[in-house]
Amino acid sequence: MKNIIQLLSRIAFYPLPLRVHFFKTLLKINKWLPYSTRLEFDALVRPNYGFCIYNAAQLAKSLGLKRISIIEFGVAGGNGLVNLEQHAEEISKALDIEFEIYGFDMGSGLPNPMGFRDMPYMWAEGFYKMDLNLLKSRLKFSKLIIGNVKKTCTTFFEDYTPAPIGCAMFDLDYYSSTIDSFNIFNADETNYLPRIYCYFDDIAGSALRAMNNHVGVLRAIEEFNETNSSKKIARIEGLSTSRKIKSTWNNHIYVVHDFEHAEYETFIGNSHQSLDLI
């Protein structure tokens, strides 16, 4: 009875219409069609990842980058480590442009919350522990880093020697390691690219939940803004409206600006652009 009810309330109250979900997973199956059409259709296993690699990667190539790095904070069980590979391997071949990935992780789960910022209420130490080694035997070439961030954030350039940074995927939770995570973003500006794509998992949830600016995920990006004058991360502002299928990740899109990188001015756009008189 259960899953008939579900199955019921997903035909009801699915955000789409059912023609559109069944052309985005006709879409999904049928790999021999580009990249990036399956991206703008959102024909893929988390498309927020493939956005922001694919954003990262055309920004990149304007820059006459040939390979960045791609970051994810929060690996846990590993699943999102393993779909970035699937679609570095697959923007790879599509842009001509390579890729580093590197996932942080405590490895045994969350640490013990440090006060009402990190939402005890709903997080508790222990949570989203990692199979190291089935993790590992899954992984093609991602790199695991394994420690609190506070720590190796601060050394990750000079262990790692990594390719600029693209993109970076957020899921720690805590405002704690998220604020200590944002560590990353304070070296030298070759490190990473003047414009860096995020999505940031827990900025949204349940009324129980109650994200709200001042707790959580949300608190950290406002303290971050608060205490850097030069470097901000802000949402993409309108993003729905440029997609062919408007989607929540829509919302969970930001982007770290550097102005005072030496590349955050290069123009990257069309070659030439005019209106001509009707």
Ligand SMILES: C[S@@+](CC[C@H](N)C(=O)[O-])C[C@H]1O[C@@H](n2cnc3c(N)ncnc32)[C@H](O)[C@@H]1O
The other form holds:
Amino acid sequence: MKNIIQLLSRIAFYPLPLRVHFFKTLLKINKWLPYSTRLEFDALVRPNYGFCIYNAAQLAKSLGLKRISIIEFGVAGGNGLVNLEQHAEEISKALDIEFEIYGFDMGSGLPNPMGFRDMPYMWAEGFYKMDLNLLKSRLKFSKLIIGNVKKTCTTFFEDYTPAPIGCAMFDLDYYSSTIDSFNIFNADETNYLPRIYCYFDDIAGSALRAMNNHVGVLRAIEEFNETNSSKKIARIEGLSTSRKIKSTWNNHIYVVHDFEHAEYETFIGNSHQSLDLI
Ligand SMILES: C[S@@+](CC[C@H](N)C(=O)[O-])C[C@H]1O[C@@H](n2cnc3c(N)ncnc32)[C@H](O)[C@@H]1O
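So that was the form predicted on its own. Now I'd like the form predicted together with the named molecule, please.
Full assembly next; the chain just shown is listed first.
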């Protein structure tokens, strides 16, 4: 009965007209269509992940790079990491760019919350434990970095000499873990694109979660911006207005700007622009 009510309410109140839903599904199953077309219409699993990788790849290409790194902070069972590989494989073919993927996780699930900013009323120690062997058997080329990000982020570049980071998916739930993960942005600028495309999962939610700027991931972003004068994490304002299909994930996309990066001012737009008098 519950399922029938859910189905009926989806049909009645789904924010997109059913015909849009139908055509989206049609595009999704026709994998021979260009990746860019399917991305344009959100006809992909986790288009938010695809969006970040695709834009990072385009930026990298404009800057003459051949290889970049993708990061997922918070892997849990690994569905996100497996999905990242699928996007990366398609985008690699479409844009002729290579990817390295790194997934950071405790392995043992969420650590102990470190105070009210970690919102212990929503999350608790041990949630989202990983089955390491199962995940390893499903991954094609991603590398798992097991341990607390407080430590693993500080030794990452030394341990892995990764290609420049182009995009990062943040899904660590806690304020304390997210702020620790931001240490990854403290290395030499050659380790990053001048603008890094990011997806932040835990910045919106139900009334019970009551997300806000004073706790959780939004607080971590605020603090990063308060303590860094030449690097800022900023939402892409009005992103949904440029999307064919507007979706809630549009509000979860941010970019880490490094204003002092040697390539920050490099022109990547279309040359020969003019607005002739009509
Ligand atoms: C919600 S889950 C991630 C879900 C995953 N991104 C997905 O899409 O399926 C959050 C994960 O963050 C990890 N995590 C939280 N704090 C961490 C920390 N300080 N260091 C490493 N991993 C952490 C937990 O182990 C947990 O698996």
